[in-house]
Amino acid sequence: MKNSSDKKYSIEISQKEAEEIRNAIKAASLKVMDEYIERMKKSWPNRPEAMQYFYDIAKFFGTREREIQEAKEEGKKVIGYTCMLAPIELILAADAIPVRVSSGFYDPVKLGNRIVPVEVCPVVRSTIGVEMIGLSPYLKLSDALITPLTCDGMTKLSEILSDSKPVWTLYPPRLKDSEQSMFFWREELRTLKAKIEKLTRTKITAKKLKAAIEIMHKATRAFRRLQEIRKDAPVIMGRDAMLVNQTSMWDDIKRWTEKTEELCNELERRIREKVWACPPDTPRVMIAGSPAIWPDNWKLPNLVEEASPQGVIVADELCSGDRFLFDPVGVDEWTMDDMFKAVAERYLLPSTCPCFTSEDGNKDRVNWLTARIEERRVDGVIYHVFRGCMLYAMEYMRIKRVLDKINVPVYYLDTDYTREDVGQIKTRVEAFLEMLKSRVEF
């Protein structure tokens, strides 16, 4: 921890003030999480018993926090990351604990505003605020952070967070499809691997890396199995599936995989018995754009699935959702060199983040979206953008033109980290769903 005079950004906040604000926000956040989970249960009363595990692990200040704290006391290191470009296999291979630390809390944004302008992405401002008062157990418990520099906000967030703990930046090349880019990216990960080994005092051997890849292969199979189940009539509500996806970002990944397989078993039995979570003719919605991170960002999923008329989220295109564990590491030979190359390729080539470009204009993202729309029989897309999230905002017209050509309605919805616009958004979402419903019935 640096002395306050050595810090590059942080303004002074007394220990007493930080504690008072942290306790107030924590109490409010616990209330929000309890309320959102109860709303999910209420709107889907005949839910699978296996969902209860994910509701429990979704409560930030509980079981998982204690487990990680105990693991640290036994000598384990915790490595946080802000983006899905961070290679989880390398963290696991060093016997460390990976946790995603981007903040989905609304209230800390006001603290972040003390350091960066209000025009900056609210995910960044909230993460700064969370760090200032030690709100997030996962950020607080992290011994080091991996921060891919995917946008200007994430770049400066790295500098700000480095005032309080080691930050290892990754610079993904903006052009993916060239040998130079792939070479550069592999070298980035080699440097990162050395830093992880130094922190954990653990050599990442071929045996350890293979074991880590196999752990993540099992997680990806469970993840894809759940997505496969969502293709047809809705047997699980979308926000429940989104919660399952997101808990993988901080839960023990082996246990998460087992619990997801249990959930899938129960859901497949319900498919055979035709027990649906909502009427099969409910408008099928995809959410695309900025990452909706638990808990406060359940604002939009709640509105869609509690609306009148109701919609059901059958897919999302979020880096915190359906994309997170979708792609496995493709290994040809289990040599150290081949495995390392495969890990590097997995975290660059399939990524559809709008930070990338190409001669075709980030066509990978277009292809991913249109494939999921066809596969999940999506009736309409809500293109969700946080104010200040420039990359997703700038790609909207590119995506809209593509969706117009395939006759899929898309609605642009910009919002901020606030609860004050719920009424306004509700009106807009319900108007969009009414239009989708009329198309479904026609």
Second form
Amino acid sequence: MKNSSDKKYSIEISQKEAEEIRNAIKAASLKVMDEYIERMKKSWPNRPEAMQYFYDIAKFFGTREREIQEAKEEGKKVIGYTCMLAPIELILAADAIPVRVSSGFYDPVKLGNRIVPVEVCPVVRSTIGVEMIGLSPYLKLSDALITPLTCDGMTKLSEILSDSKPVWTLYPPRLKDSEQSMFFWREELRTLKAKIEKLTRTKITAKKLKAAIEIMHKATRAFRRLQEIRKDAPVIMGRDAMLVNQTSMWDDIKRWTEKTEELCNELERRIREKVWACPPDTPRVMIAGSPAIWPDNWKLPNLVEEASPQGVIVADELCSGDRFLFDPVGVDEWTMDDMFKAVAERYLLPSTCPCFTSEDGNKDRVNWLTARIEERRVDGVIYHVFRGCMLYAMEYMRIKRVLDKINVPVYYLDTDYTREDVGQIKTRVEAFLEMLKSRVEF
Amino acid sequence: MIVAGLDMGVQNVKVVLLKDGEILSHGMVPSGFEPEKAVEQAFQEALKKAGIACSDIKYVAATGVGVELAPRVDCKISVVSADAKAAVYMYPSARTVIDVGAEESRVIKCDEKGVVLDFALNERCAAGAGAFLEAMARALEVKLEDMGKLSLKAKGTTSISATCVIFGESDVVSLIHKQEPKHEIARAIYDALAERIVSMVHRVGLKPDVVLVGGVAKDIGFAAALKRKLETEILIPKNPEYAGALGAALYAMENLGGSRK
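Having seen the form predicted on its own, can you show the form predicted together with the partner chain?
Once more the chain from above appears, this time first in line as the rest of the complex follows.
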């Protein structure tokens, strides 16, 4: 622990105050999670048994927290990451536990405001607040953090978090498709690998890396299978699929894979038997833009699937969702060099984050969006942007132009980590769904 | 067949009664703290003007930001769809609808049937709506109803930024200190609001004919500023503040399978 005088940003608050706030927010969050899960169950009454596992893991404080705690006591290391550009295979290959730590809690934002201005993106402000009071078990249990410097917010967040934990930055080149970029990125990951090895005192050998890649291949297969299922008439509500996707970020990935396969077995049976989760003519919505992170920031998914007229989320383009495990590491030969190269490519090239650009203006993101819209038969896109999330906000026009051309309506929804705007957003979401519905009927 | 449309606005509750697709009467009452009472009064007003009894109304559709508070309604419709329906009913050539209300403004693109194709709303900020004008009139120490006429005398020698109501107010105060003529400041106020609306229009795409509705449409200063900034003709109905309620009433009629005779 550093002295407060050594700190770059004073993120200290008295232990007593931290404890009081933590207990209050934790109690409120437990209620919110229970309430949201109940609401999800209510809008999908005939859900399969296999879903229960994910509701349990979603409860954040509890089973999984204890598991990680115990693993740590046995000497395992926990490596947190703030963004999906962090290479999970390298963490697994060092026998460490990967957990994503970017926060979806609303209330800690107020604490974050003590350090950064309110104009800063709420994910960053909330993550700062969560760290100040030790709210998130996963952030608290992390021995070190991987912080990709994707946007300005994430860059400074990395500095702020470094006051309390070892932080390993990763600097992604914003132009992906050049040999120098790839070379640079591989070197970044090589440095990271050495840091992981040092912390875990585990050498990442070819055998270990291969095993880690294979674990993630299986996870990707299960993940893709679930998304594939969402192409059809809805047999799973979007919120539930999003929750399954998101639990992969703190659950044991092997167990998560098994449970997801179980869920998919059941869902595929339902496709054959035509047991729909909601009427097949329900407008099919995609959410694009800033991440929707469990638990508090389930605002938009809740609104879409509880609105009148109702919508169903059949796809998202969020780094907290459909994009997370979408791409497998493509290995040619199982040599250390080749595997390492493949891991580096997997995390840079397919990323559709708006922090990237190219001569044709982040074409990868456009292609990803249009491909998903087509395969999942999306009726309309809600473009979700946090206040202060400049990159997604600025790229909106680019995306709107493309979607206008293929005649897919898109609505720009501006929000923050607050509950106060639910009424306003509801008006907008319902108007959008009404519009989709009237188009579907024509 | 008589149906009613109810618009639960931020400032006013509005009612429109339709008989066989023709407008029978209007009613408007400030929303206040007791929405149920306001609705009751607005209905009474409209019923009295039409000379009919409450039991003559077959069906009620509601819209507006306070729609959840509406008592005893048969169905609900969003303000966006309601505006589009009303605009095309009043002007069959309407393709872009601009609605500037007390705290919300919207731009809607629609087709010839009044089906919404695209829309935008002012995002969580009153600087793009009527409340902005109220605050600015206060700062300028003129009555809101006089500010429009005042602004028409101006040549456009100054400007203010309307990024926020609070900052707008301090802009106005500093112009007053600089002894800028009142009518010029008034015009700058309208220009600032119109600018915000125009950027929403361009996000959605401008397609004539353009119809302006909502309470602020009655303000000649704003209408003039919007026309200047959009560089196009704007159609303004006689009772623009009733557009939402009219749209809801039309929706009620559709739901009962009726149409305009």
